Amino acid sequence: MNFSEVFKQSNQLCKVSPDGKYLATCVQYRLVVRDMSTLQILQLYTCLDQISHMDWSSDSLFILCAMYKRGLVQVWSLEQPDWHCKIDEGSIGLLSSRWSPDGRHILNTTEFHLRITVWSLCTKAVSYIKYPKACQKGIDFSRDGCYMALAERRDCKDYVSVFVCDDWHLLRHFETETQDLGGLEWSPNGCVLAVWDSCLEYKVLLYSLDGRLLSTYSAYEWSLGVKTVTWSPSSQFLAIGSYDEKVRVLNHITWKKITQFEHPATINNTKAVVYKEVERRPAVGADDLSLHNITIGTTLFNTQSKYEICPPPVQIPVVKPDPDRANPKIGVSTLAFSSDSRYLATKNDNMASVVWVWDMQNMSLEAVLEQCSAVRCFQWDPRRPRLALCTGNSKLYLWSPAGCVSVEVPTEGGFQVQSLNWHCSGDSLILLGKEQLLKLTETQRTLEYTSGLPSHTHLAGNV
């Protein structure tokens, strides 16, 4: 694996363009656009204040920079560097800003969710949408970019409005059977809209495009309910993570539960492979402790780690949440399907250092990755079933059906990986530290090393 030099970034604002050609990063009030292959600077833009949010348009021609404290949005063009656009929401304030799927409209949500303003870059026309609801995920676009679903709250009731993105006219408006709508999400094929209640009630509702209620699912009552909901890329499965530490999977034909994945404290499954990270500190000789070696910031004292395969039964470390504090650290908060819908990765909050990988074909536990520290972020390779994760240390961890590997990030002074992003080709990764970033590129030798193992072989090691 090849590592680039380290570059500056602020607030984890770093995104690869949808076409994979460019890398945009924010350094306080500056926007830097680099060539993704060479990392050479192509454009440098200066905003009016420190950037709070940054996003690419769908065609990779424009970049949106939002400055929430000042209620401003600036838009920059890659093709015409002299062209720029400034949107000022004024005294009503700005809470969030995002692109529409066509890359020519910007949707700004004002403070206190008073309204959503739709700005057109082509005609300078302005449209207003009233009553947007303040919830976890109150707005979502269909994958083909044709429709927008918006959660609304009016007269103490929840509603969903479906808009056509071409001209923003209202297609459907219907009341939902929720007490306090928590979020909504289109299926990848755009045929079904999943709507779920807040954590106080376990309820998931499935609506058709014309607003018909297709099905309602509730696993239990009188306890904290849904924590996260995710569709599989194939639209065949809807995975629901909840506060009872379980994942329930619904099928797309009858919308009934087809399986349930639990996260036990003791793993007795003989078919699942449990990878446990083991750390060790390298022995340091007297010659290595010279003042010169210490002051230049070498990786002398970095902890080395590797994976070991543990035979069952395996005890998983569990942290008991504080019942007196709000938002208890318990339950399944993160779900992610692989690009081929074959695997599902989950994280249970009171087992913060463990990632579970489930085989959706056999509906069984495939692997468990137990880390030494709490998992900060994990993300699937967009091209193949390979999972990358980080824990806030100087290492990157990769899992595939062939095995598991720990990769040391070779930088002076230590690079603490806080989050990561795959390139759309799956051949490279952007690793983000607190105020730095670097690019990791996979070499041909590594590709052969990973895929050259037979499917029944489980590799555990470090690089």
The other form holds:
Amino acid sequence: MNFSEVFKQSNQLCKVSPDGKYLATCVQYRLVVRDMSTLQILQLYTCLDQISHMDWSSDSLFILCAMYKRGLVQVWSLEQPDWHCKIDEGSIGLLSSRWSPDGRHILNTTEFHLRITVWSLCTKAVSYIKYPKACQKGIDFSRDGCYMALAERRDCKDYVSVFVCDDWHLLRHFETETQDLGGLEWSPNGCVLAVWDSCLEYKVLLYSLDGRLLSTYSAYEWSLGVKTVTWSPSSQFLAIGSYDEKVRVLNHITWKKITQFEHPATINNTKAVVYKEVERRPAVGADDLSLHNITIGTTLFNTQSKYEICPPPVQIPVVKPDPDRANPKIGVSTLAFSSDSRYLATKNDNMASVVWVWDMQNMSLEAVLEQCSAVRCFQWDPRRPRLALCTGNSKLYLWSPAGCVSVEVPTEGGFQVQSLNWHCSGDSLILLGKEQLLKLTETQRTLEYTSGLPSHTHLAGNV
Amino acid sequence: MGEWWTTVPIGTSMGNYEASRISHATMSPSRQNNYVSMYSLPLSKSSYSVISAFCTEDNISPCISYINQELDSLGLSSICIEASSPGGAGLSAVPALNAMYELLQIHRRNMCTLEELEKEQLKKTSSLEHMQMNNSRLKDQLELSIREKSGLHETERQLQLKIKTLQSCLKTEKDEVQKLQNIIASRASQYSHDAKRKEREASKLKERLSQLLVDRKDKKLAIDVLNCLGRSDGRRSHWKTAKATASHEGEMYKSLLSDYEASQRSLMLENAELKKVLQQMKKEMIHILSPRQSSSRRATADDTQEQVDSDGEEKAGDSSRETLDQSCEHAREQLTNSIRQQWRKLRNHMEKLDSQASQVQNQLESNKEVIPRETHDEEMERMRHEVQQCKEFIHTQQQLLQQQLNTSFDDETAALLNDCYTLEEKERLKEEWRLFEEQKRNFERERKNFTEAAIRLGREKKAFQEDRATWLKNQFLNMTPFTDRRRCSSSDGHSALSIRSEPEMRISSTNTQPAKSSTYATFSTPKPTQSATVPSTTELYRTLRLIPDSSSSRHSNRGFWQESSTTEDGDARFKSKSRVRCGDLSIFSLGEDENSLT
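Given the form predicted alone above, produce the structure of the same protein in the form predicted in complex with the partner chain.
Up next: the whole complex, starting with the chain shown before.
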């Protein structure tokens, strides 16, 4: 593996262009565009204020920089550096800003979810969509960019509007059978819209593109319900993570539950491999504590870690949530399917240091990664069934069916990986620290390489 | 016992004999017995005291009579004690002794019975005691159980009480739950109502806010673009029209339709696959069931009904198979039905098999018992014996081997080895014979070839002679003026023949057939005459470069092969060698002939 040098960034704003050629990062009020392969600066734009949000247009030609505090959006062109566009939402305030799938419209959500303003870069036209609902995920574009589903709230009732993104024509508008709509998401094939209720009620509704209710699913009543919903890339499964620490998987034909994955505190499953990260502090002798060594950097104090395979039964550390507080830290909040829909990675919030990987073919637990600290972020390789995760320390962890490795990020001054992003080719990875970022390129297939080794081998530093 | 003692004072207190006598007469026999026994003991004169004495010097006769009376009453009437002399003090000894003896006997008997009775009484008292103890124990037990019973009753009562209280608790809890639920429901409704109210307020506020914003004509709200961009798809934007709406709808339905089509296709595929599996299963079931069922049917008489059924099923199955490809509902139903039936059959069959298996097992077990132990043992014994034999055999073999390895060659082994060697030699000889035979065959073949060649040569020689004759004639004719031209033509004509002339000569020498030699002689005779006048044939050939020079000609008498091969020496040598071997062969072949004769 090759580690690039460390670059600055702020607000974790760092995105690879959809075509994979460029890397845009924000440093305070500057936008820096680099070449992905060489990391040479290609363009440098200066915004009016500190950037709070940045996004690439789908054609990788424009970059949107939003400054929410100022209610401003600035758009930059990669092809014409002197082209500029500035959108001012005025006194109404700005809550979020996003590109439309065609890359020629910008959708701004104003404060208090008063309205969504659609700005056209082609005609300078502005249109409003009223009554957007303030919820977990109230807006979703279909994968092909044709349709936009928007959750609305009118007269204390939930509605869904389906727009044609092409000309913002309202295609369908229907009321949903929800108490308090929590979110909506298109299936990857763009034909089914999953709508779920807020956490007070376990209810998942499936609507066809033309607004017909296909099915309703409810696992239980009374207690806190759905926490997150994710489609598999094949549109075949709908995984629902809930507050009862379970993931329920619905099929796409009958919309009934196929299976449910439980997250027990004691793993007795003999088929699953439990990888446990074991930290090992290097012994520091008294003479090593000279000033010289300390000035070298904190790498001295970095702990080494490796994975060990634990035979079942394995006890997993569980944090009991405080019942008096809202939004209890319990239940499955993060779900991610691998790109081939073969595996599902989940995280249960009261077992924050554990990532579970499920095999969707056998509908069984495949692996459990028990980290030393809470998992911050995990993401699947967009090409291969390979999971990268970070826990806010100086290590990157990778899992594949072949095994599990931890990779130390060899930087001076301790690079703490807070977040990570795969490049669309799956060959490189952007690691985001608190104020820095670096690119990690694979010179050889790390996990394929490790597959020959015992799966829990620790690979440190420059491999 | 007490009675015994009491009598004594009675007896002794009697001052008067008469009175005592009367009283004694009325006494019970047992008492009299006692009485008698008492007096029978101290009868010796020395021992009795005067005071207590029954009989004194004065009253002997009344005593005697009294005793006699007593004896009579005791049933000893035969014995009668008499005074030895009437009125005298003495007694006649014999009857008195007899009476005494009798009395003693009676006394002993009585003592014995008494003892027995005492024993019995003891026994009785002990058993009585035992009984009493038992009784008391049982009484205790009874008391205890009664107490226990009461205790249990008490606990039961308490438990019932508890249940009652718990039930009441439950009821109150239920009530509580109900109340709480009501509270929750009311609160929820209140909350939702409030939420709705607040939401309405919020929406109103939002409305107002947006209105205000619109009214204020927010100048800041603006887009500032350097120059407008083209659409990403390159088209120009168009107006919203009904047509556009329709097209959107159309597109939506199109995409929906395509999705449904795709899903239908995948479902069809899956269905087809499942159908295939079903069909396969059915086929296999039929295959499995048909032959065995028939056999089982034969076995059991009550299966005839089933047979009829199954026949019907099979028919149905066949028909369903035919119609399956049409994949209409009817066919599907039939297929599933037939599968179901087949499955039932299979299950029945399996059950039957199971039962059969268990039966067989039972039979086997019973059979095991049926096999007589003796035969089993016999068999075992036989087998053991065999094993023993085999072991011995192996052992001896091992021993022999060991011996052979250990001991040096003694006579026996030497003889054995010799035998081995002779055998080996024999083998070798046989091999050689085989070789010789082969060679002999080769030789014969060669000889045949040889003779054939000889015959051919003879013929050729003849032709040659004729040729020579003509040639000689020509020679003679050469004297004529046209000699040169003619000779040329004739030599050309003979060149081919001349090659063969050499072997011809050789054959004659080797075969040494008289006929040929004679011809040779006749042939040779004209030679000198020729040499004188004309160049000899050899000379001629040499000039014509048709035969090798003298060295080769020297070899010529060795054999036919060397000559014929006009090639190098090595080859010739080989040939000669082969010939030599041929000679050898002949010798061997003779030997073989001898062998064959013997």
